Amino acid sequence: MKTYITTAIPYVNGVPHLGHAEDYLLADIFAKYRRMQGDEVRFQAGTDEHGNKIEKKAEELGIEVKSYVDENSQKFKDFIAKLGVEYTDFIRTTDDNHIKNVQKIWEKLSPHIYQNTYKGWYCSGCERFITDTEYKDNNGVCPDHQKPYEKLEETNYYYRVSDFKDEIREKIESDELKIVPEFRKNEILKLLADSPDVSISRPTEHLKWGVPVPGDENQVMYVWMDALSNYITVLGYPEKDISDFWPASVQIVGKDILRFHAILWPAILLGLGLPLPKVLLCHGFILSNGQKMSKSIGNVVDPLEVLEKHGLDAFRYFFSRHIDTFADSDFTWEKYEDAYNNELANDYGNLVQRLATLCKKNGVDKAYLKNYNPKAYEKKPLNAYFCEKMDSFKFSDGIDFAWEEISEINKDLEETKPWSLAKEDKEAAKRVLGNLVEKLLEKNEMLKPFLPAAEKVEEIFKSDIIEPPKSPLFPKEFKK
């Protein structure tokens, strides 16, 4: 089976934040899980490098725009690597191939494109025009960027979303385009009812840093028209047949950009005669002490600081288990420390250390296990309940279940007390330890999509001689 997973491509006018990390982490968890199930996986990541915000930021810094985007695109690549994320394709919207192919896409969509003069409100932060209703509802200020909307009058090209609204509605209602979670689907259906045709270009007098509109040197493409196309240009469209991997198995986005992916993007695909993605997975925001992160409030959490605190496993553990896959969730340093010390270090790291130490002390090694309990080394299918959660993209539920299973092994260890049993019946103690190793190896499989340490744990118990780690996998750290 072939699986294609996409992540939203971030603007390079800022540094990577926890919202970006959530995109990459969820995609990587699913990619690793599907690879474990034998799928051939393509996994896209990239950077969005055109538009007003980028042009203005480079100008503020006194840097040539291309140098600015080159430097910042690399920051995102480095950040993704630090998260242990294994993508197959990385695209930049300034890539020559992308620019050439997105211009061909424009030409293919020309029957649905027209020119018109717009008078109204614009948000430079969202890079989109605002309806009068939104302007009134938000009291003239963008709720996401806390900036007043600008009054604009300009002649642009428009994409006739109205040509496809009925078809988009049918596909969403029937789950042919499945939006998860369900309440986001209902939000989109309401937005779709009032969705206007979309401006897809800007005059060069207002924006020069963009993909030129074919046949009109006075206009460049609106950044969303350019950016959304990356999901298929990275596969080679329209020059190549992309049917091996398109439609995407899942496209992962934050709730702030769902409307573009659930309305404009399907309209583009239908205009091209391409199928819609199978699933749009929409995750919520990561809050800081119960509030949305904001530079003005001063509560922004730097993901690199979190990574440096206890390492990659701690980061991936917290943000997959304690940050709900779909809902807004809260990060505090107290919660992070508690999860690291009392769950990751205690439940998992301590179990590995104790069990490996007992195995070595009582002569339980690979030769013994293969002779006494060959099942300990058999590859078993993943638990059906776990797979149901993972296949329905409920990743926080998936790791919750896996953790409950690990906790059960801890209970078994305490109840069977092989250290006491060994004093009376060494062989009985070895059998108990063999059974515990078998259970750990089986349950540990479920942690592999989430934690790099799961591979280390497997190595420990599948080595010829079971040696406990020389230092704890997760050294506890408590405040003094």
Ligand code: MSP
Given for the second form:
Amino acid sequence: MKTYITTAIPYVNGVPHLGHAEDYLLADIFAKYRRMQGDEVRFQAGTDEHGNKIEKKAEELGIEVKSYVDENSQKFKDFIAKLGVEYTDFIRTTDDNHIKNVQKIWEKLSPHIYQNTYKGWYCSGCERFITDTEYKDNNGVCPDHQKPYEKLEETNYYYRVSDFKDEIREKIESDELKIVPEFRKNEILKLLADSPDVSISRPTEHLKWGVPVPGDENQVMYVWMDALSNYITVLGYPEKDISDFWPASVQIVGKDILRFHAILWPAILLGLGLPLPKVLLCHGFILSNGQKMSKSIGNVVDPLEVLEKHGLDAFRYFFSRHIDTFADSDFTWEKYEDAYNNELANDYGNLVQRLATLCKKNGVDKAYLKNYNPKAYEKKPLNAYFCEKMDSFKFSDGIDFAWEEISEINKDLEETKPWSLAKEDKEAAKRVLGNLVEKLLEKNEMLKPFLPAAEKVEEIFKSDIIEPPKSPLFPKEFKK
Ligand code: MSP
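Hand over the structure of the form predicted in complex with the named molecule; the form predicted on its own is what we had up.
Everything in the complex follows now, all chains and molecules, and the chain you saw is the first one.
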């Protein structure tokens, strides 16, 4: 099967923060899992480099915009690599190819584009036009950016979303475009009912840093028009036939940007005559000590510091098991330390250490297993319950289940006591150990999408001589 997974492309007006990790990790867990199931996976990541925010920030810093975005885009690329994420495509919205293809997309959409004068409110933090109702509901201040909405009057190009509203509603209601989790679907259906046509350009007197509108040198494209198209320009649209990988199997976005992906984006796709993605997976926000991360509160968590503390496995473990995919979730250093020491190091790290030590001591090695327990090396299909959870994007249920199974092996080890048995009956102890290795190798497969250490554990027990790692897999103090 062919699987296409996409992630939101972050703005490059800052460096990566902890929240940015969520898109990548969810996408990577799913990608690794689907690859294990034999799929050919295409996985896009990238950076969103146009728009007001970026233009302003570079200006403030007195840096040329292009060098500013070059520098920050690279930081995101490095960050993704540090998370152990295996993407296949990285797109920048300032790439020449992307720009050329977005302009072609604009031309294809022209039957649904008209000019009009916009008079109303705008939030430059959200890069979004604000309706009067929203303005009133929020007392004129953006709740996400704590900035007053700006008054705007300008002549722009509009995209006639109204041409597609009925079709979008139908596809969302029937789950042909499935919004996960379900409660977000209802939110979007409500928004869709009131959603106006969308202004898709800005006059160059207000914004220069954008893709030029074909045939009008006084207008550049609205950043979302340009950014959303990345999901198909990265596949080569419209120059190439993209039907191998489009529609996307799943598009991963945060709750603040679901509206763009569930209304404007489907309207663009329908305007192009393209099918809609199968799933929009919407995750919640990561909070820091119960609050939104913000520079002014001073509670922004640096993801590189978290990675440094106990390494990549701890980072991915915490995010998979202790950050709720769909609701907002809190990161605290205390919770992080507990999860590392009491779960990852105790349940998994110690098990591997003890079992490998016992195997070495009692002569359970590859040759022994091949003779007496060849099943230990057989590839077994992944557990059906686990797959059901993973295929419905309930990754934390998936890792919870895997963890319970690993804990069972710990119990078995305690109950069978091969170290005592070896004193009376060496052969019986070896058989017990062989069975435990077989179980561990089988259950360990389920950890592979989450933890890079699972590959190391497999190597340990598949080596000619089974030996415990020279230093513990998860030492109390991580040293680089
Ligand atoms: N550039 C747009 C996305 C365009 S996609 C065609 C954008 N960029 S962003 O940098 O603001 O956000 C990038 C992603 O990070 C989004 O999915 C957003 O929801 C996510 N997050 C930003 N802060 C977050 C948290 N604190 N927690 C979890 N995810 C968060 O929006």
